[in-house]
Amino acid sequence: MIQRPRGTRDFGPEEMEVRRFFEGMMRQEAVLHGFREISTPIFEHTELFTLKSGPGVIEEIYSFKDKGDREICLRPELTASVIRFFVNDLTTLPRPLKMFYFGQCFRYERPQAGRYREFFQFGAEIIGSPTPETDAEAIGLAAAILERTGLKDYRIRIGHIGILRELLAKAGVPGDNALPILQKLDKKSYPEAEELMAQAGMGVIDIAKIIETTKITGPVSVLDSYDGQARDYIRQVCDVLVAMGFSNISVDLGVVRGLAYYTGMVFEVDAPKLGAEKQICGGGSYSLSELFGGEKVFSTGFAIGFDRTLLALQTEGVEFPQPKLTAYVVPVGDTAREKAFQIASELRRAGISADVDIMRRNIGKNLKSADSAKARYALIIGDKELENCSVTLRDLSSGEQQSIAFADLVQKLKD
């Protein structure tokens, strides 16, 4: 028996349900913003990652060489590619200019609750101009879908990675050469950040104020002790927030984010029932459209982690309404069998869902069928509803029957 690949799921009936409801639910909030759907290919060069996602991610990409010997690689991220699209074919259009989209990405790491290596993203981005109300606009979105999703402990931690940037570029760690020290930031790994900066040749004093910076977290008025820059943006944007309804916002300036693109503002989204993998969005600014050959515009965006998110709605007890099909059609013998395709038919092209009967059983089997169906009606036709043009209708729920001439079906069905 072949085994599906480690880090990937099979989806059932009822689990492919709940999920389109609620990405249904996350694709409906994003319309309500204005933001509009597009969707990019499942592969691309590889060097589309390789240059600017972090060596976080280039370690974890599922890469090959295709028929035509070219570099390829199963997405691991959207952003680069939507970044890339634009560059090739949007940049045109007027801005800011508002997407979203949702789609499967792949990386090659150790599988946990809720982490795999075959994974669903509901992202955003924005393509427009440098100000806080960019900004805010997306972390409201990221929030107000959580919201419509009906979950209701979350926490948003908003920082600055341009503040560990600059403070690691004046102790003499500039660009990319930062990279691994802030890789090792992002993931509270203390010890091995002072290892890298030492070696780096960056000073005691230095890397104290780095490690200090990375811990100023709380309320907004913690950046009271920062004197930077950065500090006036923040605050902006957070105003913009709380103007927008959200109040459960943060100040940490230890968000730090392992994708290596991110120039501005960062933030991520906890769920705290989740435990120790808590984090369920994450995004911020970046400038990545130069790199692809086009020009330099400010974006900003997000990324939802479908799977983390359904797993915080469930330790929530979040419901979903389950989908019943309203009739189960049951013929009774071989001279009912055309008439019930014809009225199965008729009821499905006037959006009444139905099904009948395709393994000729008797009509105690089919009954059971229509209840495990979760039929809301069974539509009974043997040889007496065929001579008075009619159905014997039969409640599931509480057994009643009522005879329903075939004239009439469509509308009872929907009243």
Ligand code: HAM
Contents of the next structure:
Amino acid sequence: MIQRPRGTRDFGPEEMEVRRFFEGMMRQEAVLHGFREISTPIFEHTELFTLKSGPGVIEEIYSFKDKGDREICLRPELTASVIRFFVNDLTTLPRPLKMFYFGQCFRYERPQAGRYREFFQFGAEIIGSPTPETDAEAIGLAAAILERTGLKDYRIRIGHIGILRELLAKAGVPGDNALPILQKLDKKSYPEAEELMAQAGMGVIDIAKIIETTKITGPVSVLDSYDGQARDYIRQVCDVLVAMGFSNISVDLGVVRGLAYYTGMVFEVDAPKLGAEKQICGGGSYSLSELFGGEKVFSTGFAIGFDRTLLALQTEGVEFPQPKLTAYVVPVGDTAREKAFQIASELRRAGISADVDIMRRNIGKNLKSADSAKARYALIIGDKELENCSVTLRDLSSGEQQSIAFADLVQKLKD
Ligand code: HAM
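Having seen the form predicted on its own, please provide the structure of the form predicted together with this ligand.
Following is the full complex, with the preceding chain placed first.
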């Protein structure tokens, strides 16, 4: 037997029903917020991601040479693709552009619960608007989607990378030099971050101040002791979110998101019940278009880890409406077969779900199949029914039966 590759999953019909239900819900919510869906290729030139995240990213992605000797990789996320698409083709569209996407991502990770090599993201990006309300609109969509799924136990933590960058710059570590330190702080690897800060020539007091800052969490008032533009900015973002009715937000200056392209607001959502892989969403404002040959454009966005969100919903026992088959059509004998298909087809054309026997089973086995397909009714058609131009409609939960004329069947089932 051939096994599927490590870190990938197969999804059976029941799982796919759950997945499609929540995927559809997320799409609807994004459309309600004025976002429009886009789609980009699953593979890209590897350069797109090395430009964005540095050559080190090769270790973390599926990259290979194609038959034309081009360096190609499976996308580890979609933000870079969206911005490439924007720079190539969408710069003349009216701004802001509000776009969303859903699709597979691939990362060469060590698989564990909630961490896969192939996983799905539902994400959104707003391009071309530099205001705090733009950031609030992005966080607001993520929050609305999670609220609509019915998930209860999650925390939205909002930070601003500018605060740490300002402090590091004041302490003599400006711009890109700050990146390795921010990456360690993002992973909460404090001893290593301290070592890097010491190597960069920072004094003990400045180092302590940085570490202390990353531990500041709580309501927006925790920012009162800070001055500066970044603080005022997060306050405005939070005020808009509160006006939108989202009160489950907190400030967390430990949200660093150690990627070079984030420039301002950064946020994460955790579902604590998930344990180690509890982050179900991440995002922030960033600047990437200039790296891909375009003008510098302010952007902000997020991606929800679709698989982890479903795991979180499962731990909370959230229910969803299972699609039900309305009718299972059972021909009895050879003469009724074509009529059975005609009826099944009429029902389907009328938008009523119907399955029909294709294995030429006897009535007893067919009724069992109808049961295991969780159909509401079995429609039995034999010689007697053909003669009367009717079907026997059997309610599979009560066992009650009645005769319904062919002509009345669609209306009856619709009712
Ligand atoms: P990210 O934090 O790398 O951000 O990924 C977003 C979400 O994808 C994570 O919060 C997590 O739920 C999920 N995720 C990541 N890796 C895995 C994995 N191996 N298995 C299962 N789920 C995973 C981004 O990708 C950015 N593009 C977000 C963004 C959009 N920033 C601005 N715009």
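Predicted, not measured: the structure shown is a model, and the values here were computed from it. What we label the rigid core is the largest C-alpha set whose atoms superpose within 1.5 Å from one form to the other. Residue numbers count along the first chain shown, from 1.
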item: Core-superposed comparison between the two forms, N177 Cα displacement 2 Å or beyond; value: yes
item: Cα displacement of S247 between the two forms reaching 2 Å, rigid core superposed; value: no
item: Shift of G201 between the two forms at or above 2 Å (CA, core fit); value: yes
